[in-house]
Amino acid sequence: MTQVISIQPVTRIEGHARIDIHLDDAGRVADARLHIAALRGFEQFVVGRPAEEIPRIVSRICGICPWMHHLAAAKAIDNCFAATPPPAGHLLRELCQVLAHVHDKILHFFFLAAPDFLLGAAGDYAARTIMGLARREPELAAEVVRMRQLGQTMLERFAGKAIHPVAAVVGGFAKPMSEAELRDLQAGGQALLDFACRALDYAREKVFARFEDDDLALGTIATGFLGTVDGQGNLRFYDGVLRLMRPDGATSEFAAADYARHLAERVEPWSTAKMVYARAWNEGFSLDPEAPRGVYRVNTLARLNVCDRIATPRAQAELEAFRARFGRPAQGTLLAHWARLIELVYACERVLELLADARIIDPVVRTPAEPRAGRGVGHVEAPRGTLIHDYTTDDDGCITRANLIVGTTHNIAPMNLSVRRAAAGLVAEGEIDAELLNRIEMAVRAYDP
């Protein structure tokens, strides 16, 4: 007779989930699954709506990364209506997206993940929070809160809303940037970059230097990876082609509009969440940890693995040091936290690059567009991974079909593999304690689902 140990809810993630660990008669792990019960339903209830409303509607999918859904949808509707934004429109959209990455990465690393490392996985769960971190290191916690607030308020001051945005419109952006706004954002961007560099130095000393072999092995699996690069192989968040990397490091690229030829979706009977796999890798799907056919990961570690380089100096130096230590592709699940802070540095450097482009204050920020029948796919890199929005419109410009693949969807299968691997490595003869259960949760938190 098997025993089921449930971790419910999984804590310090951006949503709701449950882990079930199935033990056999000998107390060994027979299976472990991550159950996600949430049902969004946006693919159905946007049908029939005017396409220009969609970027405002789908931003409600997530209150943590609304800009990513807002912009992926805007890019998709651009393509439905054959409307190409002018250069300033593109730059302003990317600026908002990269700024949204900044505050999100600060949130995940310091508020959700860091308590495990700085306060200890075996510590009292009631104190293993951002408040516990604030009591232990008040100056650090205060700076973290200020910097996350700065990233949010920079978006709010310029784009009107930091949460549930409305600034991206079909064919471009709702308003141009003034020179006064530019100067204000440049000052804020420099402050964020200074903090990002300090945060990475701090984490390298206080967190990553303490990573032992057991930490790096926690929930580690061998999979492929998916992320976005430009034509030169540079890391990109807003625009580019999708690069799929096999577990052995071989890569292939495809346009987001062709995603259905390369990626396939399916639903398992024990989960309401779709799972995605690479069609070309043995044309199959398996959750067997020894043979994960078609399984790949997205998110911070995936993006650092698939890119050849990062086109900003500090982040590139950090990438080179990371690869010198862990190789390419790096497979350690907890390395996603290290990759997250390298991306934080990149995002801040990219903010300043975008603000230094003279075209960003061009008053022409939108191309006129007319409703028409068409199909459009838009994609961006959300903090959680590659985000794809796919819409079809009728002659009146209303939605007839919608398909969304969000970052966490790509990661459902690998998260299950990581949970099973972590549980199998930690549970012996049915012995369970609070620290052990939290370590299993840590394998999930690394994905920032």
The other form holds:
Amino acid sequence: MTQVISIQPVTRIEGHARIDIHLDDAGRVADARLHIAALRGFEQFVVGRPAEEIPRIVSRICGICPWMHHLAAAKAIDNCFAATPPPAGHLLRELCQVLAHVHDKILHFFFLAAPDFLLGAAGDYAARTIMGLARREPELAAEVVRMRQLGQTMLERFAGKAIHPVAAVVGGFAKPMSEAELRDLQAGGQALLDFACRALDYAREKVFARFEDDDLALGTIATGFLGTVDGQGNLRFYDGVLRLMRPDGATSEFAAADYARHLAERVEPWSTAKMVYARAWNEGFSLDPEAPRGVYRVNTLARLNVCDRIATPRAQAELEAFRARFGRPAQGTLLAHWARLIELVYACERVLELLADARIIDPVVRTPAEPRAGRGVGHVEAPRGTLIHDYTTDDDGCITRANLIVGTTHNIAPMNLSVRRAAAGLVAEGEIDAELLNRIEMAVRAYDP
Amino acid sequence: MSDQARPRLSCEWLHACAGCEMALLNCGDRLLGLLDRVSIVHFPLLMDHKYGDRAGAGFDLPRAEIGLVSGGVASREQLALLRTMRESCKTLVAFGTCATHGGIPALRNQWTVDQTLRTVFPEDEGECSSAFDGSSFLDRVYGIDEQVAVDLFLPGCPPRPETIVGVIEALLAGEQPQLTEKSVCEHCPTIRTGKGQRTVRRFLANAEYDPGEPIGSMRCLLEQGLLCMGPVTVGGCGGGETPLCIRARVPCRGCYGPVRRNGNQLLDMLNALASNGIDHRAIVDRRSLLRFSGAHGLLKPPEKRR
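Now show me the form predicted in complex with its partner chain, since the one above was the form predicted on its own.
What follows is the entire complex, opening with the chain shown before.
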């Protein structure tokens, strides 16, 4: 006779999920599973649509990272139609992408995750929120809210829509940047970078420096990692090659278009979410907590593990300090929060770097495209991890097939392992209270699903 | 004001993407002001209020003066959650176009659930087999007013941040929120001459305009021959200013839904094209004129069409 304890819904995450903890007769954790239930059907209903419309349809996969889907699709459709955007087209797309990373990272750390650390994992749930944080530290909360809004407003002023964007188009971008817009964005970008550095200093002092061994062990598992780097091994969000790292740190690289040779998708009988595993390792797939096979992670920690360095100075200094302390690859699940704020600094530095590239105000932003039959894969690094869109078009340039691997899908398998590890470490003989359940959720929250 | 004395706000998301919630969080200082005036009692994105121990049998939701529901309804679980929200909230707001008209996810209504499951989980790949129990899904994606009584419709994909706060503030003051009833075109400053192209083309090259000039000097995109849903889409996306997609020099695709709530964007657009002498046969994908409003039985699988 077993008992199942459910956490429903998992909260302060960016979607719908449930955790089931299975206890045996002795009250020990026999299994623990994360269920993410969703049948949206995007791979079905994009079929038949003109391919150039896809970037503004699939953005609705996620209202938190719509730019990522918008851009992965635009890059994929470029490839379907063999349309090569001019340099300014790519620069403007990447600018929007890194700005979108900025708001997302502020949201996740301060609105969703930080209440656990700053207000305590135990105690009244109603106080453990961004609203509670606003009462405890009103100046910090006000700055967080305003800086997130600033990033979103910069996007809207330049690109029209910030949520469910429309400005990336097959062949490039829909409008060039004016000099006035450039100056406006530079001022905003500098304000965001200043804030990002303060935010990281604050979090290091108030949160990360206080991580105890228990925190670093919460939901920690030994897995491989996947992320994107350029030809020199620098961290990249917008383009580059995919680098897959084994748990021992050995790496291999592949082009996004070859993803199906290196990664494989499957469905476990008990799960409604697809899982992805490393086909390239030739060890199959197993969620056995003692000996997982084929499991890798994506997201902030994964990207910082796979890259050799970051090409912007402040983020690079932070990466060096992080790596000196935790090694490479770092496996601690909660370290994803630290990595997230290092990436926030990188994203802000990258905003200014892109704006300093004289080509970004070139008026030629789009190469006209012709519909044709083809297949195109597009990928970007989304806040939640590597995002791959794969489309096939017919002679009229309409979609005949689509396959989408979103960031969270890669992380379904490791999140299940982390939930089980956290539950097994915390639950002793069936003694379960609200704080313990929240700590199990914290292992999931670190992945930002 | 103590937490107990404040009006209570309850928020749920159904067949949704979190974009509406992001818009609410984009309100900046007005968000901070709002948080001082209400007590949030349920909001899975931001707070740890759970459904209680009755998982499967129902949901335990706190009572609230105002309830916001984003997303349409696509599963039995979402339907049960929606009904509980209706019972527990005095004023229920359909928050965003998915809730009011189905939104993008209702494009799925052109296929049956079984067809969609077979496409998303293609068994012929061997390694992907369906783990879904098809019976947990409704036959199609519904707008929430097809299932429960709705007090206020706040369309938008997503609604404009200041509009969201304005609606909540009006409800708190006991007033009827004022939302625009004008179309996107009536908010659009581009130049219309009445003598446009007689056909529409796909958006494969950018519109013609001088990027150094203000948007008011650009020719109407529909008159340039680009399919633009402005005439049949309710406005408000740009606040009092230029609609957002037009600011990006990109044609409207109808994301706020029809001008009249019960309108049909497909029929309305074909009428608008006909009255301007534009040949609709050039439209590659006519059913996508219902891209954001395919609930209410408007989008159906081919075998169910008349």
